[in-house]
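As C-alpha cells, one chain now follows by itself in the form predicted on its own.
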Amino acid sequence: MTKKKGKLTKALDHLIHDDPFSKGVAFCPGCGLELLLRIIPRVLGNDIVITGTPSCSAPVLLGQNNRSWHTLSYFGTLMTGAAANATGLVRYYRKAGIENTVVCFNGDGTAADIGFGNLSGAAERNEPFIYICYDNEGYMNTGIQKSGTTPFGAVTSTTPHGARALRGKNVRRMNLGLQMAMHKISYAATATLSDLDDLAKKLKKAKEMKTQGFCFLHILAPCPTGWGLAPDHTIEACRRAVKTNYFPLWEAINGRIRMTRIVKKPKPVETYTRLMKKFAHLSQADLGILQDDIDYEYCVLGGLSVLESECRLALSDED
C-alpha cells in the first residue's frame, strides 16, 4: 500500500527505530512526558545512554524495584551534578573507543536552578553530549514549586493566591534557551510537543551536531497536574504557546540564532493562559505584564536572529 503524502505523515517518517518503553508507564495523565520519552529514542535510536536526576521522568526512567519500564541505559545521578555526571560518561566511552551518544534528560529544577553552574561549565567546555531540558515550569515531582522558569503571576505552591499580596510569582521567568544560545555552543534549540516534525529534526541535527561539541534542547512540557489543565489540553497547551509567541521555536549554531516557525498573527497571551487554572485569578493588569514580557523577549530574539551579512552591512554603514 502507497503512503499517503501529507502532513499527518511528517513527524511519523521521523520514528524509525523501535519504542524501548513499556505500554503502561507511571506517568499522569496528560503528562508530556510520556510522548517526549517515547520520541527521543524512536528518532536517536535506542543505544542512547540516559542520565538524569530525581524529576518527574525518575521514576519512569529508574524503574522500581527490580522491574524496569524500559530497556534503554540509564544513569541517575544528583541535581547537582547532572552535566558533569554526562561528561564523566562522554569521557569514559570516548577512552573506551564505544560510539554512542549520551543523552542528559533533566527537568528545569535542575536545568535552570540546582544544576545550572554545572550545565553552564559543561556548555562552556563544550563536552559532546546532547542535554535536554524538558521545561515544565516548576518543581512538579516534589509539590509544584516554583523554579526560575515559572512565569509571571502563575500559581504554585511556593507562589499562592490568596491574599492580596498573594498573586502568584511576583518575578518574570528566566530564559533558559536563549541563556544557553548565549554560550555559543555547537548546538541550542526550543521545541514543543505540538510540533513533533520540528521536535524530531531538531533531535537529529543535535545528534549530528553533538559531534563538534554541547547541544542543548529546551522543550514545553506541560503538567496537567500542576498547572490546572485539562489532561486532554497538553498539546493544545503547546499549540497555544507557539501560536501567542509564549514559547517560540528557534534554534542557535554556534551561538548564531534563526526561527524555525515564525508566527505572522501572534495571538495574545490570554488564548494560552486561559488554558490553566494557574492564571485563572490573572487580572488584564497582571496579563498585561505577562503579554509585555513575551512581547520583549521576542524583540530580542528577532534582533539576535538578524542575518550576519546584515549586520557586517550595519558595521560597515557606521564606518
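Since the structure is predicted, the reported quantities are computational estimates derived from the model, not experimental observations. Under this definition, the rigid core comprises the largest set of C-alpha atoms superposing within 1.5 Å between the forms. Numbering follows the first chain given and starts at 1. Compared with the form predicted in complex with its partner chain:
- The two forms, fitted on the rigid core, differ between the two forms by less than 2 Å at the CA of Val171.
- After superposition on the rigid core, the Cα atom of Lys95 is displaced by 2 Å or more between the two forms.
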Given for the second form:
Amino acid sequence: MTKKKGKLTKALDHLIHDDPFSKGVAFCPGCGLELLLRIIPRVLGNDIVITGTPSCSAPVLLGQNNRSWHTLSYFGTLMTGAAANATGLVRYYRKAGIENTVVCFNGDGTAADIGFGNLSGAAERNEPFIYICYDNEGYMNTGIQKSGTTPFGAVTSTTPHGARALRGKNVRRMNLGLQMAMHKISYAATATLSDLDDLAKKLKKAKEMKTQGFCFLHILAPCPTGWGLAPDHTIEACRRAVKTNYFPLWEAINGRIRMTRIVKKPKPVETYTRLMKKFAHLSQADLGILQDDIDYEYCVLGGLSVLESECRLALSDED
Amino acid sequence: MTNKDNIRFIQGNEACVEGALYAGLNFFAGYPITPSTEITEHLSERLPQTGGKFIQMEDEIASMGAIIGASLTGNKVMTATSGPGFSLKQEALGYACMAEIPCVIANVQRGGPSTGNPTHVSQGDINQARWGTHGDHAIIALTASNHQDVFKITVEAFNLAETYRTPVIILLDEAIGHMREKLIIPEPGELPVVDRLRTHVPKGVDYHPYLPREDDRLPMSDFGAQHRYNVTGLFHDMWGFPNNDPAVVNGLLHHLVDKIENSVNDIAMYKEYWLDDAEYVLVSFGSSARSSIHLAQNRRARGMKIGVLELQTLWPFPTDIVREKCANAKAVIVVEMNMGQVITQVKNAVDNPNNVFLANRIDGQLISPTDIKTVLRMIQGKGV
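Alternative state: the form predicted in complex with its partner chain, after the form predicted on its own:
Below is the entire complex, every chain and molecule, led by the chain shown above.
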C-alpha cells in the first residue's frame, strides 16, 4: 500500500504549477486529451504560449460564446500552417531576446496529414519550440474520420466496416514519432497517460532542450467516443498500449534513441484491441497483420536504439 | 407512378452523393471538412459498392490533385469541401482550367473568411468560385435550393464538366447540405447523362490533345493508354507542349474563356415563380431562395404583384436572362446571405441599376421571409 502511495507522489511531484483550467470543460467523458491538456501547463508553467489548430482541443482552448476555460495565452492557427505560425513567434522571441516557451499543441490530423509539410520543415530548421502531437488516431472533431496515424483495421466513418470487403482501414499507420526523430531534432519522445511520471519528465526535458532546437512529443491520448472505448478505460487503454508494444515509450536526444520503458514480456495485441469497438470486427488474420506491424515497428526501434554503439565503423585511412 | 424504393428522406449532402452516382461518378478523393463531411462519409461507403474508388487524402490540395489525375485517366471525378478547403484547392483548380480537365468540386458553403463559422449557413463563396484562382479564366458554378434540384444540378455539373472539359463547382450551403427532406431518385435514363468525348484517332497515329474540333470540343484520350501526350499548366500548343508564342497564348486564353462565356445561355439554369406580371422581382438562389418563394407566395395571397427568379447557374452569370426577367419590374431585390456578391452582377445586367436592392443576412442565420419583407416595405415607403 505504501509503495503505491509513493509512486503516486512521484508523478504529482512534477505538477508544481497551478491548473489554469476551470472545472467542467467541454470534453467528452473520459477524454484523454483533457488530462494531457491539464498536465502540460502544470509541468511547464502557466506562462507558456500555446498554439493550436481547429480540433477537439480548440473549443476548450479558444473558448466559445463569452466562455473561456483557462487563463493561458492561446494562438489558434490554421491547420496548414501550424508549425510555420509557431516559427514566426519563436524567431521573433529569439531576435528580441524574449524567454518564452512556445508549445504547438496539435492533433494527429494536423501533425501527420495536412500540417506535416511544415512540421517537417520546422524540424529541418530545428526551430526552438515544443511541438506536441496528441494522437487520438483520427479526425475526431469532424466526426471520426481516418488519419495517417489510424492503425490498420480501425473503423472510422471514412473507413467503414460492412459489405464488399469494407473492413476498416486497409493500410497501416505511419510512425510519426520515429519520422520526426529521424530529422535528428534536439528532442523527440513518445509518451502516454498511463505513465504520467514519464510524461512529465519528458515535458520537462523538452522545455530544457527547446533552447537548443526543435522538440517533438508524440502522445497517445485515447478518444473514448471515437474508439468505442468505455470512458473509464482511457488509462487502461494507454497502459495496455504500452504493455503490448503498440505504443512503445522512448526518447531521442539529437536523434539518439533510448527506450524509457522496456516491456520484458509484451502481451499480444488482442489485450489492447478488445477494449474498444473500433477493432471489434477484426478476424484472427487481421489481428495477425496488426501484430506484425507492431513487431516490425518495435524491431526498427530496438535496432535504432542500439545502432550507435554497434554500427559506428572506423573510418578508413585510404582515399 | 414513382417506385417507392426511389423515395428517400435524406440530407442535401446525400442528395449530392446520389446525383453524383447517377451521373456515373467513379472516383472521389476527399478530406473531411464541416459542413461537407457527409458527402465524403457517404461516398466512402457507396462508391466501393458501385465499383468506384474512394480515397481519403491527407489534405485538401492532395484531394484536388488526386481527382485531376484520375480524371485524366478517364474517370468521372468529384471532390467535396467547404470554404477553407476551397481556398486551398484554388491553385489546382486553375490548373484544371488550363489543362482542360473535367472535374466537379462540391463546396458546401460556411461562414467566412478563414475558419469563420463552420456550422452555420452562408453564401459568401460566390465570388471566390468565380475569381478564387489567379489569372483570366472562365468557370461554371451551379447551385440549388432543394434536394430534388441538388440531385439535378449535380448530374448537370458532371454533364457540363465533360462537355466543356472544365472544372464545375457546385455551390451548396450549410442549410441545404444538412437539412433533411424528400428526394425522389429518377429512374436511369430519366435525366440525360453526358459521357466523355473520346478521340477516334487510332493507336500509333498522331493525337493532338489540344486541337479543338469544329464545335470547339476537345476529344480526350485516356492518359497512359493509347496515345502519348503532354499535360501542363503552362500555356501550350495543340500537342500540349509549353509555348509562349504570343499568338498561341492569345489563342489559348480566348479558347478557355470563350468556350464557356459563349455558351452562357446553354449553361444557364433557373426557375421562375409568378414573374409574368411581377412588379417586384426577388432574385435569389440556394437556401435563401426558399425564404424568397415563401414570402412571394404569402404576398401574392394579399394581391401584391411579386415574383421570384431563382438562379441555378451562378457562373457564367446569365446576364441576358436576368435583364429580360427584370425588365418590367419596379424594383429588383437580390436576396443572398453575404455582403452583396450576386447583386453586383444583377446591377450590371438590368437596365436601371438604381432599382436594385439588397436583402441580406450575414450572421450565420438563415435569412427569413420577415427579413426580406422588411426590405420590401422600406422600398415601398411603408416603413417597418
